[in-house]
Amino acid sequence: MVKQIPVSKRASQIEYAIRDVVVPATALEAEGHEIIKLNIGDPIAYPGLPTPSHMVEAFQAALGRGENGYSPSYGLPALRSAIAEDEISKGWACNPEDVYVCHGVTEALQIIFAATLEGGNKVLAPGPHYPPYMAYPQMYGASTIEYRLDAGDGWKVDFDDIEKKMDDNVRLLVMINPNNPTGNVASADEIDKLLSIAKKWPNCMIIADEIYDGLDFTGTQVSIASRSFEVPVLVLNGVSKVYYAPGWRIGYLAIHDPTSKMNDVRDGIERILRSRLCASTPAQMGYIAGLEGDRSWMKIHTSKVMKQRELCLQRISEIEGLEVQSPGGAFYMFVRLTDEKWANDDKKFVLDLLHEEHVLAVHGSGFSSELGRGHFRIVYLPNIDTLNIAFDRIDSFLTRHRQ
């Protein structure tokens, strides 16, 4: 065997479960199986959820322009104009120059991570969680600690448990909201619960993920920033899921310093963007027209999503093996596996189904190795006559391992 070149460690030690199942099932594909897929987040993935015309046409137009060169570092300045009048619709005072543009959230994510993290710092963020959370802060030498949602409670905030994990090295205290992957919505209340938490304590910062709030089914989802009036929240959406256009790769990062106190990070943050060019001017274009444009588009959208979640709702109560708690937002189902033998290794359960009925869901503990486990991840953007075959064959799974 060739002596191989050492990778490093930080490298190796990244798990992305959503797109490492997505592995073996390519495999099976090239053997000429059909996988129903329900493991990723990709509106453009399945049929009747398409970017709106007019941000596509948007798009086409700046490249018939000629406009694809590199744009400013922070992003477009009306792009920025745009982002910061749809942050003060949703309550606060957000100027275009607190808006920064990046290669979606994950790319924002990476950036702040590296201007606010060292040895040592720590991020809490609920578990279960999406997986960059628990990935990228180790590569800056800190660590991610998971507060706990409450999967008897409908995946609530346990406060009590933030409580006890808040230290002077906490940098960062993350909410989802609407959460991924358990589709829970947080109330004001309880954002106001984590703020008067996070007050106590002077380095710390909140990210506010709310790239699901246009996606919010309860009618309670708030902008995290609009009840902040001291703590500094690092607002993040982008163009990915409420508007559709996931591999257009644009999201933004929004200050909210309402006490001035992060001038050094905002500075840390500026020169990591000025380091990395820009993010896509032509998809900046497409994003504008959908901030700008006529909205209407989105209640038909919706209205698909919720009846495929209401499917979804009815399949998962008739299926023996099976409960979920009720998402009030985003568009996944975080369901928990009652059968014992699947219950301790539900990512058995996830490669066996996808072997043997060739159906692709997300292990439960891919997005919290304690806190996820005995549960699994579906993605109910696929129409109902797929949704209800991949159910069909769910059941079937269980019920053939069950005798």
Ligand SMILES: Cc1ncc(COP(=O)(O)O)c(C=O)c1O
Contents of the next structure:
Amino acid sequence: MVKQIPVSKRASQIEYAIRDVVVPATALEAEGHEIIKLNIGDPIAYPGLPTPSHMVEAFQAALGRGENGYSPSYGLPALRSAIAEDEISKGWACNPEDVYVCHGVTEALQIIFAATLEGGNKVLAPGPHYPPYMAYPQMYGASTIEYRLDAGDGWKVDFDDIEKKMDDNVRLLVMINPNNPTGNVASADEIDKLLSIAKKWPNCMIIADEIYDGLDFTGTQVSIASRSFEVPVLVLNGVSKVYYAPGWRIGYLAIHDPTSKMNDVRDGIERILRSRLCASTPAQMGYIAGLEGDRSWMKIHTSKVMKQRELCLQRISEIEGLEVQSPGGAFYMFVRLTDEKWANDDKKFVLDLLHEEHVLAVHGSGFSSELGRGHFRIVYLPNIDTLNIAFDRIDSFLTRHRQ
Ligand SMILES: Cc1ncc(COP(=O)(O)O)c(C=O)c1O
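To test you: the structure above is the form predicted on its own. What is the structure of the form predicted together with the named molecule?
Complete assembly follows, chain above in first position.
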């Protein structure tokens, strides 16, 4: 065998469970099997939830006008203003200069970590959590520590656990609200509690990942920045979920710095942004149309997603071997496996289910080896007929393996 050129340790350690399970699924597809995919939070992967046409037309029109050049590094001024207006409507004094347009929240995260973390620093993130929160900080010599979400109480934040884990090295305290993968929505009181803990640590900033904020079925979701009068908050959002355009790769970070202590961090963020040139120009034009146009279409999309959510809750309640805490937002369910065999090996459950029933979910331990164990995540974006077929297959799989 040819001796291989060494890969960096930081790259070889990266895992992204949501896409890692796609590898065996693709192999099965190559053999001619049709897979029901409940693994990826991409609304466009499922029929019936399209990107709104006025956004697509604005994107296309920008291409037609030849707007194919680089944009300013921090984003098109018109988009920064439209985003600032939107954040103001969520309750805090956001200026267009506080907004930085990125290639999705994912790029924003990489930039934030690069601008704030040194060796030995920590990111305190919910467990279970969206995998990049674990994968990226280690690239900067930092580490991610999980705080516990309570599996027995709707996946609510365990504030005692946060208090125990806070120290001077925690630079970033993450809240994903609504949460992926659990769907929990934190209340205003809970956000206030989080801020009161962070306030005690002068070098700590909050990451407010609000990419699912328009998919809140409780009516209680509030902007974290809108509640913070002292603690700095890095607000994250974009087109991927609420605007149903994840392939456009457009999102933003907005800095809420009520006591003006983020000047150096802001300078670092701006330097990184300039060095990576800019986000896609025509996609930014499409986002402007989404923010400035009529949003009544959102209600129609949301009501479809909610019906699918109801169906999943109903089916799960009827299947022996499954339990779920009803999600308040986003489009995921984090389902508990109650059969001991699977509770002890959720990855085997997912892989065996895939091979035997051609249904693809994501193992809970991929979202946290400790706090996600014994669970699997499904996406309730497929239509009702597809979801029913998937649950019929999950039910027969569980029954068969119990005999
Ligand atoms: C919590 C969370 N943040 C960020 C992202 C990715 O956002 P973007 O597509 O803007 O990079 C996802 C995607 O699933 C997510 O679940």
